[in-house]
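Given as structure tokens, the chain that follows is alone and in the form predicted alone.
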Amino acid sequence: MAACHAPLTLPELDRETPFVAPMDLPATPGLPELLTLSTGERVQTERDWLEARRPEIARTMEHYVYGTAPEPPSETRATVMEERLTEDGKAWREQVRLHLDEGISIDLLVYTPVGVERAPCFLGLNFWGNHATTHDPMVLLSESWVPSSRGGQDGKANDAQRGKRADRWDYEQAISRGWAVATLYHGDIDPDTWTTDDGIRGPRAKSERLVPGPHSWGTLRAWAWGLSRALDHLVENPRIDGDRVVVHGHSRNGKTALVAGAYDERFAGVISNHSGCGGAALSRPARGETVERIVRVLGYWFTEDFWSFADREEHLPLDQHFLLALIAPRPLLVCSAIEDEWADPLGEYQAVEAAAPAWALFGIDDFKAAGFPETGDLVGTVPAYHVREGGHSVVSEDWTLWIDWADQFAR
């Protein structure tokens, strides 16, 4: 397949070097101001934010880092691969097949509680495909490429794959808890390679809607496109609640996740897990994974103006902290994990900090931060930040802690 964009020429990293986050630093100076707008008139009202900060910030965002997203299509067709009881008869499975435009289709796999009417429901994005999330075999494999790394034979999925991110995935938690559980394979949306050909990106960029140019969009911005389509069709089903969808992904799914429900306001809430540069994490202090590390090797998730920012975060006109603060006043929980030192916990728990303000302008006020917490610790409800012990990983502690928090405002 034919590449967009050779990656970036920068001078090699020492990857050798151990790699230790200051966790005692203070706030980062020097932010871009959340509440000021361009013309430097301050930000006080729910209105001021709505309709004049929050729309700048969002066009913002787009211009240097996510690129514009073309509109939805004007309909989703769906086409139901399979419905019905799983062999335990504690859930409903339904495998939909949903057709974009351009030839592109994603397969939606979701679980839903039996005797729940109109079950709230997780929705995030895989890795490898929806069969891998569960040792279920009638769980149909992805027909999109997967690459050799994450199981792929020849670029295509198969049975040995099977259930090799189930411990990613606690459906029995969740369902035995009442909540649905939808997932879809970020493959299935678009590639995650430096190639357009297959995936959304690639027709669309060859369509009169969007050109390719410096602010076209990136594969974090086309998968959180996907998400909504997701979206768009859970709120049509009769077993889930529409109005409670809450977002949630890990690591690069987790940057999407944050991306999807900062411009979509149809999610109930957003969970990013380990989301580190480009998600959760600010930019600025440059740590662990620092955009120089990034765009090098994964710049096609970015438009293009963002690379010029490699090594020089000092001068973006904005932060990730704009990110989460278009999120506000749904509900948003940032988790990190302490040895996770690429995705910077610091760094997520400071954006955090910083985009608290806009929920503040709604009246929502208990993050209340007192420096980086300790370990197992909860800070605040709405927005929310956790650090746990361990690695860059999802364990069923994390499920548990989501189901927890999700179930204050979506119960």
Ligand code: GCU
Contents of the next structure:
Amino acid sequence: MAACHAPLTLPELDRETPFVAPMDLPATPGLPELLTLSTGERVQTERDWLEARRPEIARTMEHYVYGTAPEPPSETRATVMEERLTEDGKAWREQVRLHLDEGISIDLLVYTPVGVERAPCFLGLNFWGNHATTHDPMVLLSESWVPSSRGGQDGKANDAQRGKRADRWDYEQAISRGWAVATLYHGDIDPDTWTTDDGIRGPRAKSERLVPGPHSWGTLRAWAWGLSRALDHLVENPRIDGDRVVVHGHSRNGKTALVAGAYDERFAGVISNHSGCGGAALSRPARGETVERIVRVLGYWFTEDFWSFADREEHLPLDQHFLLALIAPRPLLVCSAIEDEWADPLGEYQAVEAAAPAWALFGIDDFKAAGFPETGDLVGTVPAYHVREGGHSVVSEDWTLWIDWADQFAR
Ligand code: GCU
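Now show me the form predicted together with the named molecule; what you just gave was the form predicted alone.
The complete assembly is shown below, putting the previous chain first.
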């Protein structure tokens, strides 16, 4: 991104120091301190943050919440399935299959604007399959399992699903404003179920590097890892500027966008939309969706350690402001909708407020907390928080906001 910071290198995580078992952790009713090291020392400089506190936080979040992910593969084999101009001649459509492991592959759909040299790009997961994000009949049907709740028939994608989620993917606006958009179905990486049979976490994943272990990845971390594999491909795409890829997502995909941005510093910016519990919303207030509810119904998204904090949020040695702070000093935008109480807009705002001191260490301090904002107000630039009217969804106006915001860094 133009005003962007040089890529940082994530220091090696110290995986040796033992962790305290969740049930033995003391209660901390207030938020755990962002800028105090486990030794009790205060973090005062960028260097303290990058070399000491950030690795501690990265490791704590993966241990107790998201799980560890395997090392990236040295190479991801790609098969270009299709590449041509869209019918209106305004964009290139590329469909590429990235082979993650034996029998497990991601189908990445990429639209890039014609006439823009090395376009910035939004990358995000979708819920129903690439073909449901657009009415473009050339988009390949997903070959992964699709649940009936998302229009799958006998577990399979089908033509009736085409365009069913197109209202949430404003490709036209993005292309006309010079942005590329890339998406992939999260079910290509890991199915959204308790059973892992089909996904990268399951028994079909043959490579040793993918074998699950204690504290190994839940589904959110696996999806985030898949986004990084998509990024591996985008950085090689000559029509895209790999230094200006913004990862975004709605709801569970918004949680995933935060995890992806936190653990892969190649992402130039991060946008979460209505990500809620396990995403941008603080866990301690236990408003809207609580840790108890999310682990009971969707526990496979997390490590088993996280399950121990059901109704014991105050024992968490972390809270979600830690996840947001891992994105510093890169741009972060957290979006809420005022009627989406399940995602706890106030908790999302408070997490940004509590994470902002990490950016301040880098001299970026324009997030001026002045209480929960009016709907429609954008608070801060980096990090930024926005709450709009309405409920849990993605609308074209969201894309307008995301592009306006990202244009400040990427153009
Ligand atoms: C459920 C879940 C949320 C999640 C949402 C979604 O409501 O409880 O945590 O964000 O689904 O992904 O749509």
